[in-house]
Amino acid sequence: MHISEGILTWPVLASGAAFAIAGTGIGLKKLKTEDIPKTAILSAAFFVASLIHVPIGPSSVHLILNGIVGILLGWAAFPAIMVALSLQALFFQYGGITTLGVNTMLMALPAVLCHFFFHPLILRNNQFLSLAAGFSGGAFSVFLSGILMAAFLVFAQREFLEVSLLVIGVHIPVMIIEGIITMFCIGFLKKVQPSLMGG
């Protein structure tokens, strides 16, 4: 779910480079040092994910990780996200420098209102509680992440309208798909390493 250069308007590119570099400065005044390899760590799962491209129909669409990355680190999502963006955009050509902001927004935004919405479910002691805000925070990370893609390529070009569509509708199966990775991880993190949950 990279926008590639050249697609979108400069006032667009200059609009979701602002919003990223402020959400990552906040990120990185949030970010405690004892947090530091467990954000590295994410941002690594990040990076590995996206790389693994499965076809669906006429395009292809690979896993994200974005719930997961948001619901454990909150604000830090955002410098975790844009490392693994900016590695992915110089060895791999996957979106580009001019949209690394947008791409930034694109995954970081939805990180962290997962982690406002969906952590305090997941400190709770009740077992389905926490499994289902896990499942509904991978879900809805990649859905709000396809709704923003459609927003910035509608607003670039009103002929991207369809495939604004279409680039959500073949996430739909990454989804689900998210949502039980992420439950998973959540409820072997909390019998593990309940630690790394937070507070």
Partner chain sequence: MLQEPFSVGNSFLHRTDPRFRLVSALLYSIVVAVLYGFFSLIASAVFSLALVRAAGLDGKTVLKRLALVNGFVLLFLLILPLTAGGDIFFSIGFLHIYQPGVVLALQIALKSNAIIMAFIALVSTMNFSTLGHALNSLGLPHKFVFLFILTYRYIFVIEQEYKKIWRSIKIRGFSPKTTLHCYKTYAYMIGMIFVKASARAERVYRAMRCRGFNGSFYTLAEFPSSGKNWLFLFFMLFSTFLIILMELYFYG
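Having gone through the form predicted alone, I am curious about the other one (the form predicted in complex with the partner chain); can you provide its structure?
So it's only the chain below, everything else dropped.
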């Protein structure tokens, strides 16, 4: 999920960049040097996720996974996502320099919120509760990203309203798929490598 170069107006770009820099600053401050390799792994996974297509009916969508990145990383999701987006710009020219701040915001803010809402529930020993929290986390983060994206577009230009509504509409099935996948994935990690979930 990216907003391309050349679409937003400068006030939106500038405030996006300012918030993203603030968030990344907090994230870096909280990130201990020895945790950087683990953060880098999730950042790389976030990058690669956008290349993985899952089927939905006759079509397919690519994964986003900012929910799980947020759940596992907390504030460090900001630098992790910013780095992943820079690399996506570098490799595929998705997003870009001027939109880096806005795109980081719309992916990372939901991720961090996800961490605060759902991480404590996931750590509980109650299987049902943690799976439900996993589903909600995956779905919520994509939903919120969609809303943020629409909001950025409409703030930039009133005329973008229809495109924005379309963006939100497209994200509803994605939301459900991300929910399901995040749920199973959390179940997998809790079983196989609980230490990755943090404590």
